[in-house]
Structure formats: C-alpha cells, structure tokens
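Starting off, we have a lone chain in the form predicted on its own, written out as structure tokens.
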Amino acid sequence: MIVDINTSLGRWPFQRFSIRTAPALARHLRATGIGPALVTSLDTILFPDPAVGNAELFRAGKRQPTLVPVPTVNPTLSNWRAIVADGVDLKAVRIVPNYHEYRLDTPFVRQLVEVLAAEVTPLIIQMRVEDERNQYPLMKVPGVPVADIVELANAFPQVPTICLCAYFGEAVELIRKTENVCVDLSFIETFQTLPTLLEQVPATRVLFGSHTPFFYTRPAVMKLEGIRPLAEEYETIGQANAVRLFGNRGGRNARLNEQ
C-alpha cells in the first residue's frame, strides 16, 4: 500500500484537470496503486476565505475513505484558529505563504506554529503549486524561500513540518539543516531520482506525494518503483513515513493503518 500526501481537488484558473471530484480522484489513485491520500482543496488558495474550500474538502471527504482532508488556513486570516479548532481528526494543517503573500518569520505565523506544537500538529508548508518555468506569464509566484522554512522549523523542533513541491536542491538542503522538516517526492527530478536522492539523505525524511492532479500520478509510482528492491526504504517512503507522521493521531487518521 502506498500512501499519497500530496494530492488536491477543485478549481485552478490554468489548468483543466480530468479528475474533477473526490470519486474520480479515488478511483484514479486504488488505479494506480496508491491507497490512502491527503488531499487538499485547491480553492483555499486563491478563494478570499480558505474556510469556503475546505468546508466543500471535508464534506467531499466523508463520502470516500481513502481520502483524508487537510485544512489550509490562512494565518492573516482572523478565522485561522476557528478553522484549526473545528478540524475533526486533524491530521495535519497547510499554509501557502506565496500566493497568501506573508513570510514565515511573522508574528501571526508563529501564533499558528505555537498551537500546532501543543498537539504536535504537523505543518504542511506548499512550497509551489506550479513549476515556475510553465506559470501563467501575468501570475508569476516564486516558491517559498528555503531558508525562511529552516528559520522556521529550527525555532519549533516539535513540530513535524512537511514541505511538499520542493525541488531536488531544495530538499536536500531543507533536510540537512533541519531535523523535523520532511519532503515529497513530486518535484524531485534527476537521474535515478530516488537512488541519487537517498545517496544524500535519509529515507526517513521523504514521503511519497504526486501532486495529483497537475502531475500525472504514474511517474511518481515510478519514481518509488526505483528502489523496490530495497524493500526497507520502498516501505519506509511509500507508507511508514506517512503513517508516523499522520496515521497514528485517532480517528479518520486511523484509516492510514488500515488500508
């Protein structure tokens, strides 16, 4: 069973996506081999008020079991403690910095991080939504700086902080300044991608994610059908790691285990 952590349902203003609904996505990720998947809602990021995309998110989410939502909230957003207070089950939580234009090193930033540190709350920072090569030419956003996440992450070591979307430079030097920040595999490209990577980091520190549905899902099984033959790091990225970091926090997270 492989577990996804990085997968998103609704609307994007530069892309048409053929999976359009929490059935659909289901459907396409037991398909391709992948059982249970967080899932995230793409309104929350350009939507005035994240609340209105992750409440569709959550009622999406009771249909399909696979699929396990994850809020975003929006820390400049006075409603980001009433989103993180009425998660039932929560797993983990998403900020997009970027494209909510803040920087990490602000006061209501650490507000948010000091609350998830009380429940040892995971933090799931979207580092890009696109590769900055095919952004629409009038909305260029840079990703999120990488030293601006190792202030971060250093100043709450209790806290699980997963960055997702990072690129193979990124990830590396995130994990190796840090030692509560993990990574994705979806934007992580090179020759023999997973090989080369766990060359340089440990595999404990790396989650499966395919950034369904703006990347074809198959290529990233792929990347962790590389290191099959190392059946210890095959486990530990495709599932073990995510089940650690959100599988054993009670209720619908319970689903991880059981898949």
Given for the second form:
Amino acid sequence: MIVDINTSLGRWPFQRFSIRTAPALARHLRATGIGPALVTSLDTILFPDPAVGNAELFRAGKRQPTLVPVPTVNPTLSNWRAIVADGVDLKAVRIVPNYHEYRLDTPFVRQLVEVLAAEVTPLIIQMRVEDERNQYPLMKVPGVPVADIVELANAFPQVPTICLCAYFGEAVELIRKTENVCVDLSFIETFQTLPTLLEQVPATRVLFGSHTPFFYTRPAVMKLEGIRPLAEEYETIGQANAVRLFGNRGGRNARLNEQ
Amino acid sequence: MTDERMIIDIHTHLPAKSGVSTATILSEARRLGITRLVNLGAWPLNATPEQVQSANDETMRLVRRHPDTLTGFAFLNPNHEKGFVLGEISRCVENGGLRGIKLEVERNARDPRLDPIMDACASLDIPVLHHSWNKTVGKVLGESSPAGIAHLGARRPRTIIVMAHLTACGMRGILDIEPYPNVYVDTSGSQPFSGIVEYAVKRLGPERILFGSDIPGRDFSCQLGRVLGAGIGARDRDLILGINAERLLQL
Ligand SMILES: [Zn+2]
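Structure of the form predicted in complex with its partner chain (previous: the form predicted on its own):
Every chain and every other molecule in the complex is listed next, the one we just looked at coming first.
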C-alpha cells in the first residue's frame, strides 16, 4: 500500500478544494490506491498562530486511522517549543519558511533543529505550495532556496530532513549535496519522471507525495506506476522510505505499516 | 489505461532537445494508451527563417515516418516577412501534409501581424495552437496571456484557436476565452493543480477542451493523470482525451 507523505487539510484562498474534511481525504486517498498519509494543516500557513490549525487538524484526524497529523511550527514564534513538546504522537515537525518569512540560517531555526536532533525527529521543509509563475500577483512567495536547506541539513546530519514540493533540478541538488535530505515526488516532473530521476539519485532518498488537495492525486500515482517493473524501487519510494523515516516514531507506529 | 479508448495528445515536441529518442517517446505513449501525438516540432526562440524551415522539415519527416501515430503542425515566427510566412504555410500544410499551425511567444496575440496567418488557417480549415500563460513572474517579451488569446479569437472568429496550458492560464484564463466559441484550450501547463479541469468543463463545456501533455519537458503519466483524476463524467473525459481532437483535426 502506498504511503503519501504530502497531503493537507484546510483552506487556501486561491483554490477551492473538493476535499475539505478528514473523512473525505481518507476516502479519496483509499479510492486512489493510497493507504496511510501524513497530513498537515493548510491553516497554519497564512493564519498567524499555527497552533490553531494544528489543533483542528489533530482533532479531525483522531477518527481517521490512516491519517497521521504532522504539526507545523513557526520557529520565530514563542509557542513552537510547546507544540513540539505536546506532540504525543510526533512523527515529524513541518516548517514553512517562505510564508513565515524567515531564512533557515536564523538562530530560531537552529534552536528548533537542536531540539529535533535530540529525539531524531524528522524535519519537514515545505519548499513551496504553488507554482511561483502562477501566483496571485500581490502574493509572490518564492521557493525556499536549495543552498539554505543544504547548509542546514549539513549542520545537522543526524536530523532526517524531508523537502516537500522540490522541482526536479532542486531535488537532485539537495540529494547530491547532503546525506540526510529526502524529497517527495509531487513537483518533480520530466519525461519518464522516476526512471530519469533514479539515473541521478538513489531511490532511498525519494518518497511518494501527492500534494493533495492542491494537486489531483492521480498524477503522482501514475508517476509511481512508471517504475512498477522495478519492484524494489517501487516499494522503496511508494512505502518503505516512509515507514523507515516515520514508522517507528510516536504512538501510532501501526499506522504507516498497516495495509 | 490499456482499453480501446482513443487518446490524442494535442501538444508534443519532437524531436526531444533533451536527447530522448523518438522511439522511446512513442513506446511510452503506447504503454499509456495514447494513440496519436500532435507534433508541434522543436525550434529555438526567435528562430530564423532557415531554422523555421528546418524545424518544419523535421516535423514533416517524422510524420511521414510514423503516419499512424503522428500528426504535425507547422511552426511559424510571425516576425518574418509575410510572403515567407504564408509560403511556409502552403509548403507545409497544402503540400506537406501538416494539419495545423503552432505559434509561440515571438509576437503577442494582440498584434495584427498575426491576422494574415489566422486568415490562411481559416481558409485551409486548420487550427492554430497558440502558447499562453497568466504569468506573475518570468514573462517573455511578446508572450501572450489568455486575455490576448481572447482578443485574437474575437478578431478572427472563423479561425479555430487552441490556447495552450489550461492550468497556467487558470480560472481567469478560462473566463477570458469563454465568450469566443472558436477558442479551445489544451490541458497542459504547470503542475496538476486540482479543480481546473472541472471548472473548464463547467464554463467552456467539454467540447472545447483537448488533452495535451507538452512532452518531453513533461511526463505523459502525470499529464494524463490530471484528466483521469478530475471529477468529471466518462463522456466528458472521452471528449477531452480524444474525440474533440479527432473532430478538430478531421482524422
Ligand atoms: Zn509546448
């Protein structure tokens, strides 16, 4: 069963999603051939206090055994420590540096990652959510610079760092220049995407991510299908990497392994 | 993806600049059940007359070589002298078997310099596939927005225009072309953002939407996935994937 590490719930002003609730997301993923999924709250991106969106997400996810909520923190706000400490079932922590307006080399970020390092908690970096070329003209938010991620990841090699929504070239650079960065495949696209990507990077560094509900889910599934004949890589990208990174953490171990 | 349904991809670029072989591209299309590719060719930005001719020569050669799989469009640079441009249409379409025209970013769609091309296409009864994008950043000089395409569609109502890149044109782009029934849209462009195919079906009707991938810069599977993953009916899907293109190209 495929594990999706890039899904979210909530509202976004520039798109009207057909999937708006946790049960609808779980049903939709199941119908598309996906089992467990990491979910973040979209309302943590633009709304000033991410704790509000996190709380809604964790409440909504409670009754959906296949959805694994991941809290978002803004390390420039004082409540990030409480959010991380409260994470009973913490699989990972997500940051959204570009929308929260900070660079990865700030002391705030270092302090957060030091805390994550102590527990070897994976750090998820949301590089973007939209195609910069199509953004609302008064809300141009560039992607998180690859060089900044490389520097942070190399400063904390013990922290698994998962970058969501990297483009093909960014993904290759991130993987080549670090030991501990993985990427999801949602934004990665070229002719025969995965066979081409795997000529340049190992399958152990790539995870299935659909970026649902921003994206249709089917394209990611069909990209993964492109390496169906390579049984080992299919399994590695579709499930095993996610189980290795997130499966043995927190109180919901069973979730990522369950079929 | 292996049923007998006809799938026509209205937006492809062969030969691949990246070096992927045409044979690989055709076999990948077959694997995914794509039955026909419309080859728009491959050319440099601001191509010279010689470069235009050689790109179109290559398209004609590929179409002759793979007549069961490829249909070709001729690429034109409207900055070239009118006699040359119209001559290229007659060389490639009337005498060379190509079935449409491709325009990119060399001249904006609002420019009347495009009109003789549009008129020639109307009298030959062939479509024009025109690049378009609603860009916040990175716009190329001369690049057309959907509003520009709408302007062109209004100026030349007898010409069938396919506006490229649905997702990149966005909802705004769909609304721009909605009043002009001679303007169609292809499904390529940007990432597979959800909701846009459904919205286009609702505003334009499924008959004005054509499946396009923009390979080899893109992936057939991802591009097909956005149509197959959209919440639309089976009939709408079949129109988008092939029936509309079959009618438009008179296959
Ligand atoms: Zn193109």
